[in-house]
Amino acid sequence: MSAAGRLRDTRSIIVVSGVLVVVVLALPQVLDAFWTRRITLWIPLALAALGLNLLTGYNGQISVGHGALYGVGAYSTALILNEWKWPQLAAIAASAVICFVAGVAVGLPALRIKGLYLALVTLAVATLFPQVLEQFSGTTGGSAGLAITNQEMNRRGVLADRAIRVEAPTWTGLADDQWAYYVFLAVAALCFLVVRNLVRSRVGRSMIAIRDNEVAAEVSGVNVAIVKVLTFGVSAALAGVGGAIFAILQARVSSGSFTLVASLYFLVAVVVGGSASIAGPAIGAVAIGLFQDVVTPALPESVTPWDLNAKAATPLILGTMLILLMLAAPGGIVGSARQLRARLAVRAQRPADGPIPTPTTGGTP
């Protein structure tokens, strides 16, 4: 591509990025409290998908168990806030550290297995996690759930449990839902920035080398074991941050929120948005959020010959759309955008069509 073409692409990226930033920052100002809260709940999904994308898209390790790591982050935050009364951001950071350790613990045995076998092991982790929560229901609350509360004196002078939520400082002039949106958006932006820098570093190049050819990477001097375990840990930490934000927003955690379905939603977000890309998980999370919060409520009560209601038909419709997307655009939304951009660049470099000159010999055509 010529210098002019690269400059034009850079300007286009800057303009599009600027417009997106303005739109994202303006959403809480134009939406009501309900929709601001619904959009804020897309942030944990994007962070968990970002962690899975780092592991699967960049390092080539297939995981179907990130719903369990997401749950570890949520329960860690709930217990820290209930028992130790830490600030919410400190609880999120502590949950990230706990999930990093849990990811390393899962990543060490994963060094000896790969491919389908690794997917089956992580699938077992995701399946067993809700059962473990049920076994320790005295601490986790089991299926009834664990409320994130703090005892405060009510108007009648009696100690009562009050849900711990994000409260906006008075000097901001923002509502609580708007403040929560901006705070967690800043946390998500920081996580995406860290992953972007990690992928562009030497460690990130090692991840991609292992994904493409593990033997060649090892021969080239890459410490495959350390890179794999480190990637698993960082991926789990990102999922833990997402789970921590989810717990704070809901002010309650229960085993039913961290089943295998959660892991599948993370995987769908990566596939729809586009694997091995930084923006892919965020785009996939927005696509799933729009489908769940906008498309699904608009479905009629009977959408199939079997009289399935809209809520029950959601996984079926989402699965069908995923299959169609993989057939039409295997690279997801980001991959399709890259292909379109490459085609436009090639077309712009072609010479204008015109008559082909006829060679002459001795002045005679």
Given for the second form:
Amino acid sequence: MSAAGRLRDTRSIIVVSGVLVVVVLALPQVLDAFWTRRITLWIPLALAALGLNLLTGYNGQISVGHGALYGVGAYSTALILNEWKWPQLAAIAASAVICFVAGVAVGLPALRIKGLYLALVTLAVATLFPQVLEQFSGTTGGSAGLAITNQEMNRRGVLADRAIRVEAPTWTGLADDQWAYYVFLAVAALCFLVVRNLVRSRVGRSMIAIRDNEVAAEVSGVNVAIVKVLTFGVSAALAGVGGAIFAILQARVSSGSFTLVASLYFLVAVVVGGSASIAGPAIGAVAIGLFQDVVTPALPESVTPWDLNAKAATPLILGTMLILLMLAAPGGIVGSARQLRARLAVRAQRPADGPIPTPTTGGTP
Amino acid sequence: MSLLEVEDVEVRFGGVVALANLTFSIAAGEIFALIGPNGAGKTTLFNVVSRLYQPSQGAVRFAGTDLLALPAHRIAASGIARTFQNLALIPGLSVLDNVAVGAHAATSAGFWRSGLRLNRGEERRVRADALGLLDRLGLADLAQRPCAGLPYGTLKRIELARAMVARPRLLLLDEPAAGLTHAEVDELGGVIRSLRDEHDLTVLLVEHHMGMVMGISDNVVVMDLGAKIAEGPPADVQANPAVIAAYLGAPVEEV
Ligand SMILES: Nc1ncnc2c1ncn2[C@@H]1O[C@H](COP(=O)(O)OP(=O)(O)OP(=O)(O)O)[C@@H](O)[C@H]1O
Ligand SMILES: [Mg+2]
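Starting from the form predicted on its own shown above, please give the structure in the form predicted in complex with the partner chain.
Below, the chain from earlier opens the complete complex, with every other chain and molecule after it.
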């Protein structure tokens, strides 16, 4: 690409990201409290997808067990807040550490096994996790769930359990919902930034090298085992931050939220957004959020004459979409956008440069 | 003094003896060629030195240290780099990043420093080194391109850049001239020689292109069916009847 073209490209990226930042920041001002709460719940989804994308997209390790790791983050936060009354951000950080350790433990078998066999191990983790929660329902509340509460003085001056909230400091002039959105958006932005730094570094190069050619990585001096296991840990920590935020927003955790279906949603978010890209998980989370909060409610409870419940069939619909998308646009939304940009760049250059130049910014294979 | 010593090395794959009691040593600063017909065991020897294959007997020493005591990922840091007969590039990375992967052993930023961007100085150095080598090999224009889709000869040179960026003391080249045109082969021979001179390099070269082998190497080992059948300066080896027989009676130059 010519220098002028690259400059134009950089400038349009800056403009687009600027507009996006403004829109994202303005949303809670424009939306009502209900919708602000809904879109805030997309943030933990984006974080889980970010973690899964680091593992699967960049490092080539498949996991369908991230729903369970997300759950470990959620339950850690619930227990820390209920038992020790830590500040919420401290509970999130502690959950990240706990999930890192859990991720390393789940990732250890990956040293001996690969590909589909690893997927099977994570499948087992995903399937067993809700059952373990049931087993220890004394602590976890099982499928009935566990409320995250604080003792607070009620209006009549009596101490009573009250569901935790994210309280906006008065100086902000924000409603609690708006504050929660901004705080967790900031946490997510920090996580995305760290992952971006990571994938563009020596560590990121070795992750991708392992994904594409393990022997080449090893011969170049990469300690494949260490990188794989640590990537699993970091990936789990990110999912754990998502789970922790999810728990705080719901003020409650229950085993039904952390089933295999949750894992599949994360996977769909990665594939829809575009794997091995930084924006992909965020875009994928928005797509899934829109689907869950806008499309699903619009579906009929029953479709006559078969009396099908379309709402209950959403995982099926999502799964079908996933398969179709993988066939039609394997690069996801980000990949398709890159391809489109490359094609437009080619068209823009044609009159000046004569023969059609080959696109150099095409989607990664 | 010899830099690499291969002593009585044997490798078996089931019933196949890929290396049979192979012994030779390479002096520091040499360009040392390893030749022999297909299946002679040349790549197998590279894989032993890279620690990808475990020999059933024998010893391999590099600058006095026992290589067989090291895991594969520690070989690069000890000063050995290599290229692959069938290319082992990373299609998901740009040309520049592919070369930068080669600097892994010579750098240290881990998860912590990388995630917090405390690696900036090191990254700058790696990029400068990688770009310098790409430039040296006439590939600077391609730095930002994805590797996928580039011509075979170009990919071979990218691998050479990746091997060189770690500033190795010993460079193993597995058929670097395969797929190149005559002019390119001559140029490559010159490049290998000058890299050796500029970087105090020792080169172990596996190559079927006899013109290049005879032109640039100081010493040659000829292998057949896993065993060494001749050793010496190029001219001696070329005239050796056992060598001529191994190459099915054809004069060596024409193979
Ligand atoms: N991983 C392996 N598993 C089984 N057999 C192998 C393996 N690697 C090499 N061999 C066998 O070992 C012998 C030597 O192979 P090698 O690849 O070292 O030959 P080479 O000298 O490099 O040949 P070429 O010139 O064709 O590259 C061959 O018989 C080959 O089939
Ligand atoms: Mg070979």
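Numbering follows the first chain given and starts at 1. In this text the structure is predicted, and so the values were computed from the model without any measurement. Superpose the two forms; the largest set of C-alphas matching within 1.5 Å is the rigid core.
In this overlay on the rigid core, L116 has a C-alpha that sits less than 2 Å away from its partner position between the two forms. Comparing the forms between the two forms, the C-alpha position of G157 differs by 2 angstroms or more, with the core used for superposition.
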